[in-house]
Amino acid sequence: MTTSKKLRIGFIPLVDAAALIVAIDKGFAAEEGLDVELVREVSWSNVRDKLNIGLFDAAHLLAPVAIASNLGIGHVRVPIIAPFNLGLNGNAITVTNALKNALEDKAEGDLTDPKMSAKALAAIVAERKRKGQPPLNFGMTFPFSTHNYQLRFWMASAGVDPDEDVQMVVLPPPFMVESIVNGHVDAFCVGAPWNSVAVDLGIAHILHFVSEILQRAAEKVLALRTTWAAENPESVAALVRAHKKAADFIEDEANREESCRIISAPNRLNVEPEITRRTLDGRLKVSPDGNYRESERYLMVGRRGAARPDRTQASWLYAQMVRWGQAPLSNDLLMAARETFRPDIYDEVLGAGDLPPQGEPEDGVGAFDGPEFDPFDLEKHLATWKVRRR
């Protein structure tokens, strides 16, 4: 199978980019027929936009644009498919040095436990309002990003606020540390390697891996739009194979030296390779003095049905919006958010199955707070909140 066009497709700096990188740079894409030239890009508005208006002919994009273009929230509508998901996880809360001794003041549990944070973070937001100083600085890359909703997810468990009690401020990925560095914020969620190069240069602690929030949350997939995949459906047949053969090689032990250079080079992350391994490995330093926390679930890249698009995770992210005030609730908005990720034409191209293994979250998200999630009652799911928009 050949193709008569070359392909770009953006992408930004993130190790969860890694099938795709690999996907190009390893050569599966061309065995498959496919020239794709990748470029890189530095936020996601960028991505986004250069998508929706056919500079891209796909993407490297946070799993809530993809919806939230589909629904046309937040910005124009442009339809969007998510044949192929990019990674489950990967995402990290990391705090400034002043604030994890700050948590540790308060703590009254370990704080690697969510809820004990949360509630050292609670304590710490009400002692600030007393003395008159001013919120915290969160920093999320995007309005609607996994990493919002994270961070809202944690903090209001309990009772912050994140629209009152703190400050929630947008930054492209690669500008999360220096932000530290300069004082404007206290804090941040970001995809790997950026939590691994605050740490390193020891002015940050991480906090959370976002595997400790919630076990199973899509984080970036590959997009597509609608129009371009109903136009090109061998190239998109084409693009799901390479991106399978690009996980499973990531996944195999025997591959990760050569992938963490390969996506560690200086036109992709342009990161020392020993930062990338650490993220496929799981095992992170979370703090300066060298501590290690390690956790299989940090980034699963093709492992445990992590490539297949699930549409619990599009409910779960529609409700975000909702909870949010991002979108209004309704049954057709979030069939649509559910459309979005395909499935299908995931196992019409590689075979039905691929499905998450017996040890996985039965309601396939798996929060460290709540009841169980179900996709198809929002308005269950929405009533258990105290802290939401209305």
Second form
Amino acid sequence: MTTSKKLRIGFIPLVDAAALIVAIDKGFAAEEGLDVELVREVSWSNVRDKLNIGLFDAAHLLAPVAIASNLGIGHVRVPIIAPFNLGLNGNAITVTNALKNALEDKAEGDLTDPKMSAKALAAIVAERKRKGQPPLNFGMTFPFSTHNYQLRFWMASAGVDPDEDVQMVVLPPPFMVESIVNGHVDAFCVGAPWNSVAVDLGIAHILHFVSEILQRAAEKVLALRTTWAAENPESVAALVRAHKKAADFIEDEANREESCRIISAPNRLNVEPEITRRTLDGRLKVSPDGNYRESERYLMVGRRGAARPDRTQASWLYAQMVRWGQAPLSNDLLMAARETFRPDIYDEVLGAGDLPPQGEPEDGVGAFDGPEFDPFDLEKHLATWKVRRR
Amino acid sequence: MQRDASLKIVIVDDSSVRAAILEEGLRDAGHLQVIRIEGTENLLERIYAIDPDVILIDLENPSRDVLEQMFRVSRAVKRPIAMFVDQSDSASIAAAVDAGVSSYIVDGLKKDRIKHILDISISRFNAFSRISTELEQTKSALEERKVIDRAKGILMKRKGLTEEQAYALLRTSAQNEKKKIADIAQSIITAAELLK
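Switching forms now, from the form predicted alone to the form predicted together with the partner chain, please provide the structure.
Zooming out: every chain and molecule, the one shown earlier first.
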């Protein structure tokens, strides 16, 4: 199949755009007859808007933005589908040296345990209130982002109300590090490479990989306008095949060096390949004095069924929108959220549903706190939590 | 137009020249309350303090995502909506995005007033991009002139040519090698420096 028309695909320079970048720059898309121009963008709003109005045919997009767009919350309603999941996890929570010290003072146990770190945070928040000190500031990348929901889920587990007890501020990823330097934020949750950049500068510690908060969280998706996908089924299939090849290529450790070189190129992420390598290897320097932490769940590009869109993930993300007052709760909206993710297209194109292998959490989420997640009973999920907007 | 003088318009733009051009266009059209904001620190607080009816921001500015936080339902201030919300005029939205400007507009403003502001922004952004391109072209033309003058000087000195003869030689070589005169001139300068 050949399409004469050039496709334009938008992306934000983050490591979790890896499958998209490798699909194009390694030639997997061309093998599928696709002619693609990758366009680097500076904000999620731009990516979303350019996809919405047709300046992009496809985009590297925050999974919750794709869902919000489908539901018409926060912004205009434009039906979007996600036939390929670009990655699970991959963010980290990073805190200033000062906040790290304060957490250690209050810790009643191992701070790598999110229950302990959240409790220590609650103690700090209470003390600051008593002393009349200003609330702590937490940076995250977008109102509809996993980063926002992961931070909230974590701190709320110990009773910290993210809207009342601290300040949540949206910061573009390139401004995160600078915001720590100038004291604007005390912590942030962001994707690679920004956590590592802050640690390398000696100004912050990585407190948690987000996979310690939730074992599986849909991070970025390949997003398409529903109307475009319906008019171009062959291009959709070709995109999914090219992305699958790319994800498999990246997950093969024998290709790690080449993958990192491709992703890190000046017109892509424009960073040292060593920094992307740490992310793909899941081995990060977590403190300025040189401690490393390793996890095979840090950023999952295609392994363990990560590439197949998972509707349980869509349910969970929608549940967070409801929990924090971004969306009303209704069965119609839940169904619309779930239908954003299209495992059916993925299975049809690739001829198989690759189910998550053994050892994955039974409910498909694996949160560190609360009961198992039931993707169809959000009332129950919401009733579990003391801190919520609904 | 009288009522539009009361609209508070904020411009968030990293390019102070472009912001000035846009401000001038809006003032000429009768918008008297135009405020420019620079820098990224506490952007949201500064915008809330101004409490604008319309916010214009350039698309190259990563702080656009910061503005999205204004959509938080729980926030007890005047809630802005995006231009995009009613989708009634997708052509002008596309034109705006193409020109590189985005707008956030407080809910309840009449569409014709918004369109007017957006049209001015689009034409000013396009004008700025034209000026920038022309400036680039002028700059590179100036650079080329300098390079050609230097090459002429080298030829005149080394080969005892007049200025006219030196230029003719450059031009003939450029024609023969199907290159620009400035490129030939640059090679002469490079060669001369290597042979020093």
